[in-house]
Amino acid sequence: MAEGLRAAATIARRDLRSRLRDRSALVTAFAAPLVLAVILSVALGGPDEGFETTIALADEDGGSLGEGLREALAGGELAEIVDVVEVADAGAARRALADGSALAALVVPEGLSESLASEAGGDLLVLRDPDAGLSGDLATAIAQGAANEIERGRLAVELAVAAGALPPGQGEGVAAAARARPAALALVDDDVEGGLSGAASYFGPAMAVFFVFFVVGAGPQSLLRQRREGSLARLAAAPIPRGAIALGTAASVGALAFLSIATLWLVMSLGFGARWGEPLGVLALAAGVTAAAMALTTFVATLARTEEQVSGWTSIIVFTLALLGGSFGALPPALEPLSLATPNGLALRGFVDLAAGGGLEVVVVPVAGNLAFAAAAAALAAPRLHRLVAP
């Protein structure tokens, strides 16, 4: 066990010094992903310089108030400029803003309506994008309107009451109630980070959990490559476990990647005010994508023949995961669940919940979910993994 452990890092240090001599797969591994980031990060997240805008509707609740809002945003002028973006809650809200695709949000949290109607009153959470006032002062006014309305309707049972207009039992008990909630509705303003930095806080991850799937590719390749040329026969012929050679090849690839994540993360950081969260987050995310990639590309492989059909296959199914998993802007909201489903979808949802301030505790289910899937598509591969070893 000891000496196929020390063979397989001595080959993991030969191939990754291969790799670091490589055009192609520096160009792969850092300037691709970094140019992309970049390039997409400037197009979507400019500043609001027109006069329309896009708000993000989460309604946890389904009640009433929820109603309300979404009959004021299409109604009037409002819908003249204002579209209206229906997301499934707060997380997604804060992901349309981090991805440019809403400029700021409403919240309505779960039971609001419920609490409106007792005596506990409620929060409205209005999300806004620093860099688009604008926008976020529209959203602050309409959901200020929306408290003024309940507002309104409690001094006006109030009025009734001492008015004398409601039966004296029901009245007294619509009063109570009243008074006990001198605001029942209150506004809560959180700024998300947004323009230029908070679309380098998505784009900048979403980039590097793309380009894993493609650095981590290239170690089955490698082999498959090896043996046509005949290196792998005269590496088997060696003393050592062939399970070693996978092993070193797995692990030059997956040190590529972390070195590809953390360069992303260090220029995104520093040279437009990314905010990535929680290292140890950041680099729990990164080990259970890299994880998923490598399973993933290790199964195509052991499918193919050539290393031809391993970069075609693993590219059609690179794209189709990164669009699903909303690697180049987040999905429809009928479509979220589908993007969870999928390597991408998992680690940018992780993502995105630590640049908006989550802890640890939010990147559990992103990574348990992708060892998973890692653990799934190992298991696939496993029957058919000595063909990539075999000279």
Contents of the next structure:
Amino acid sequence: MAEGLRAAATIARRDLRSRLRDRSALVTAFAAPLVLAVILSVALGGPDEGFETTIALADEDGGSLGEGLREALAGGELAEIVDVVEVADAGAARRALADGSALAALVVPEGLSESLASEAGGDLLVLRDPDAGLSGDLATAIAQGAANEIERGRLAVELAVAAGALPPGQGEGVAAAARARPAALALVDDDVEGGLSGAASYFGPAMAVFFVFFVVGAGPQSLLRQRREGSLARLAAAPIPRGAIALGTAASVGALAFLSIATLWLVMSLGFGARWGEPLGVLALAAGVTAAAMALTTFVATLARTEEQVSGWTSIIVFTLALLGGSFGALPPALEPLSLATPNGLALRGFVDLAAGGGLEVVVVPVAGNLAFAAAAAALAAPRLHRLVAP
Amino acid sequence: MSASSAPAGPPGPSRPARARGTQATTGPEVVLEAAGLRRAFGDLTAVDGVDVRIAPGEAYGLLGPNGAGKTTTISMLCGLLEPDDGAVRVAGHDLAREPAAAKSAIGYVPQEIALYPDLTARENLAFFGRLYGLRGRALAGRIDAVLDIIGLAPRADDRVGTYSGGMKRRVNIGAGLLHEPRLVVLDEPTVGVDPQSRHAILESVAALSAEGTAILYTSHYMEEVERLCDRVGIIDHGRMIAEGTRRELLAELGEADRLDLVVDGDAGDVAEACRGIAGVVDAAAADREVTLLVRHGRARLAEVVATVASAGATLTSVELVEPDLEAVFLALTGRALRDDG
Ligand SMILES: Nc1ncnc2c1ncn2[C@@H]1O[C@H](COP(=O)(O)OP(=O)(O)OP(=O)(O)O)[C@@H](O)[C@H]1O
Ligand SMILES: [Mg+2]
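Switch over from the form predicted alone to the form predicted together with the partner chain, please.
What follows is the entire complex, opening with the chain shown before.
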């Protein structure tokens, strides 16, 4: 066991050393993601093209509470990213969500100001379009934040789901999930950024996640090359367990993936004012998506016969996942559920939530999702894994 | 390859001057013992019941044409490939049950250049040495010693990718010697190598053998095996068709001589026609060359020349060659050992 780990460490060091001397590996791990992240940030993150959302406000009450909400939404940084459309009542708010003219809605029921004043309490409704995905989440968080701002602690904020948008029962989950993310609110007030730094906070992680697949995909590919060149035979003749070959290679590309992500993180933060948020969360997301990428690319390599097949198939799959996952820009809201089925989309969701000021809890689902993805791909790869390290 | 290992005297690798006669088949002590090795790939039985025994310090040559099963046999001996049948013991350890102990006794030199081109020769050697448990000073000392043996100390810190083919071959061999194995297995180590490097490689193998390392050497170059090896196994279509010392194998030929003809015309027809000559034991054609095994070859020469003409070909050259392993292979199989130069 100890001998095997020692051998794996020896193999990992050798592999990493070769990789760091390979220009194309360096381009994949460092130059390409940085250049693309900068280009996309500058191109899509012009000063006026940051995050924007529309919130419908139905003030059935017409009292002081509605007035306060209006002011909260129109004040400070929120004014730059939120458009408020006034609608007549809850029904109109639901219609605005349904036709997409708003992504979240605040409903102040009639008499709420009064009942609050009389200490009787009452509900302010926050509605969201469950299909609006991430944009809906943010709009909801902003709306909730505004509500909290004016009635901190006194108001039960209830999240309802736009009528008919979700099958019964599922709405509960959405509501619960939204309630479970109070930290997002704090961030809404202070930290949601538009412009270049906002784009850099998005495209930095987006490119990091995209290129991680190529970085770790080079691992199984290098095993195939070593088989063709014969060095794998030499490893197989050495008194080491075969598992050490796989483990060492995985450790090497895993380390390179972390270096790649860390470099993007550093450069985008120092150079472009990006804020990726909670460092532990960033690390956890990086680990999750690296595991998923490793298992997926290994699975692809176990299916293919030649290195050309592997790199061809890997490219197609990685580009598809990146497009679906929003690495080149968020998908239209309707496609966002699909996006969350990809490792890229999951990780990006986590990165966006972290950048928006979320705590570690916002990465739990993305990291767990990616680990589950990794486990599934690893299970598929397992029966043929020995082929990769056989000489 | 180092100056110190080059013997004074006649050119060409010299047979080490040490007591011969320790025969694996008779001595109780063996470094390698393989019995009944068999391996099939689909319908093709690449190795079909091969036995090999090699004594400490013995140089054993495995000779056979392309595709005979040499690499497949070696792969099973070194633990790269599971045999379908048969067992291997190395230095007293069963390869299947104690793979680490058995593999530690072998220095494997693959047929391909199995090195990392991005790394220097020294880094390559250090890597493979570590896989065999060498560390620290012991490792550094062995790397220097091996660099000396392969004569590449001055270029040790250049990347292997910048080396010539012959230099790569030498590092390839060096990587199998780091842990001072009791048995060094070399799979066609001189393929595609310039004559000078080839000479140097044969020299260093001879030196290893002289120091008491057991050698398993495969080749389809008969001369190399004749020069280096104490004992030779001839393998064809996955079967060991003959085994013994050079003298023992040549004795199987009886009195036959080898006649090498080069003809203008159909070599196959010529070989066919020559089989009819009295005293011709065997005839094989390859390209424009015809190889004959003839009893009392000199006396039959005139008849051979006439037969070539009657087969509609012109004789370009004819050579009477002393019997060698090539002739043994021809006698055993009716085919030439190899069809390249
Ligand atoms: N992995 C494999 N799959 C299928 N067939 C194989 C495989 N390895 C070897 N063979 C076949 O087995 C036979 C023996 O091959 P092997 O490589 O052992 O020959 P060899 O004596 O080493 O030849 P050479 O002198 O060309 O190296 C050949 O017919 C070869 O095509
Ligand atoms: Mg071979």
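Note that the rigid core is defined as the largest set of C-alphas that superpose within 1.5 Å between two forms. Being a predicted model, the structure only gives us computed values, none of them experimental. Numbering follows the first chain given and starts at 1.
The Cα position of Glu110 differs by 2 Å or more between these two forms after fitting on the rigid core. Core-superposed comparison between these two forms: the C-alpha position of Asp353 differs by less than 2 Å. Remark: with the core as the superposition reference, the CA shift of Leu65 between these two forms reaches 2 Å or more.
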